[in-house]
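As a starting point, one isolated chain is supplied in structure tokens, in the form predicted on its own.
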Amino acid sequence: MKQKRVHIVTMGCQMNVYDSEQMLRLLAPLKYRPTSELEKADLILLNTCSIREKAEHKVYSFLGRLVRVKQRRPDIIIGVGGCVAQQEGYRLVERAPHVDIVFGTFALGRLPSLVRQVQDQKKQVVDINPRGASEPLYVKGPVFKAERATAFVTIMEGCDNFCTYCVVPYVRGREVSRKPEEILEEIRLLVENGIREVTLIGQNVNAYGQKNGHGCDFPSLLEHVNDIEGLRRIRFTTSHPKDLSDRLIDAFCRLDKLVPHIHLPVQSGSDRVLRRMNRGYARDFYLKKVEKLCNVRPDIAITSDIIIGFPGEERVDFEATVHLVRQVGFDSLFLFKYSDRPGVPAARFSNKVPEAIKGERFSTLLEVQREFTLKKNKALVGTTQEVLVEGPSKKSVDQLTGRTPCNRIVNFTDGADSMVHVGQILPVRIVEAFSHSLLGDPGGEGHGEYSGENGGISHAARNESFGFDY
């Protein structure tokens, strides 16, 4: 069978990054190999996200650019997968008739047969059917070696929370956890192929194992992963505050490979808005979880998501959110302007916030957080941080880049005669701080594996005025 090339464009979350790697494994028996050059591809796959309206617009914009590609090369196969595919189904091929395959989130494992159908029958196929009972969440297959040190590992899919703004339960389904032994086997294979850091991912990783009866909850899974020889760091995302147990919080001081960083989406600082969002917790509950995290691990970095302009959000609600942001002193925030998504309850809510007001509030909160982040980064100047080398920097061809345990990006210039390699952990002295990254100097500290404790940022990097006034 002739070797062919597949070009995959991944949009959206870490789960889509993981799913794209699954696609490569699935297509390997059909003699497809990855290519970064779209024009050389025999198969183009777009792995999509529909969590925000803007993300969905990007999908159709990219598909519009593929019209000319299809006209020049009629035999090329174009496929759309992921959440937009699951959500739109046949409507997608009506809007983009040059698309050959639409495969939803549950049809990932059926991708090879869909490609064969298009190749053999020369017709469009749409598969948004549920996953079969015998179809696995994970597909075993070849690991394509790459110059990288980190990898995502999906441990569960779906969500049972049904936040009123969120499309995930409708396009990803209900919570389903993978078997722990299967996850551990996958991570060991990744480590054998050079991976030094894994991020365990799921729509709500904290709920891992609660429904499937595998006899292993999330803190227990972390303990097993921590025991894997050769693995240096463990991260996880995304966490739901209501499922952040004391055992999981304690893991940050018990497990030496679990980095001192947690992404804990709060979405709003207003109890009234949180109730309308169906988040399942109140402001004080969230703050108490943060307090416990900081007591257990004072140097922990806490990041979060916030939705600006949820339907009915008044000025007083927004001010409560700003107050919470100042109170916690987040290390960074991901801010999103609310947008209606198809089929979710919030799309039917009245009192929509005007775009101009959303924009104003977005800019206000962005500036508040920018000051916090810059202050925290500046507090690291003069300290030495453990940096996991990830590869060339996007800032400069003369620099390498990596991350601290607390997930801060560090760019540094390495000497021409150095033996620094991807996957190595270096002690790097921070010499300058910016809003989104740090500049470091590994000179004089040696280039061997750093053998110190898996620490992270110094205690001075936490907000000096951090406190709680319930």
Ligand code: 5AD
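Condition change, the form predicted on its own to the form predicted together with ligand 5AD:
Excluded here are partners and other molecules; the one chain stands alone.
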């Protein structure tokens, strides 16, 4: 079989980054090798995401740019997968007739046979069918992209929570957990290939194992992962506050490889809004979870997602959110303006908040967060942080980049005769702070002594926060 090339464009979340690697594994037996150059590809795959606003618009505008490519090279195969593919289905080939394959979220495992069908029969195929009972959630195969220190590992898929604004339960289906032994085997293989940090991913990782009866819940899975030799750091995302058990909170104290960082989306600080979102907890419940986390791990970094302008959000609701943000002192925040997603209950709610008000509230909260960000990051100047080296920095060719256990980016310049390599954990002295990153000096004084990452200010005590937004 002739060697061919596949170019994958990944939109959206970490789950999709992981799925794109699965696609590469699946296509390897068909002799497809990855290429970063679209022009050289025989197969172009677009792995789509529908969680963000105007997701479909982005997909169609990308596909629009491929019309010319297809005209020039009619043999090229164009495939669209992921959440937008699941949602749009046949509409996709109607609106973009140059697309050859539409494969939904449950059809990932069938990608090779879909590619073969197009190659052999030269006709379009659409597969938005459910996953077959015997189809695995994970494909065994080679580990790609050698020079890296970190990897995502999907441990569960789908969601049963049905928050009223969210499209995930419709496009990713109900919660399904992977078998623990399969996950552990995958992580061992990654570690053998140089990976030092894994991020366990899923829509609601704390619900891992609750339904499937594999006899292993999330804290137990973390314990097993912690025992893997050669692995240095464990992260996980995303957690739902209602499923954050005391055992999981204790894991931050018990497990030496689990980093002191948790992403715990709150979405709103108003009980009335939380109820209408169907989040399953109230503001006080969330604050108690934060308090427990801080008691167990005073240096823990807590990050969160907030939706601004959910239908019916009044000024007082928004103020409750601002108050909560100040109270918790998040390390960083992802802010989203509410927008309707196709078919979700909130799309039918009345009292939509006008765009101008959403914009005002967004800027207000952004400002609250931004001030804290810089102040807190500046408090780190002069401390020494443990940085896992990830590779060259995006900012400058002369710089390397890595992350602290709390997930802060540290860029640093290394000497010409340096032995620093990807995957190394290095003490780096922080010399300058910005709102999105820190500048470090690996040769600086204080080598070997690590300071608390939160500049000596523990969560419980702080009424300030730092972070970033997008």
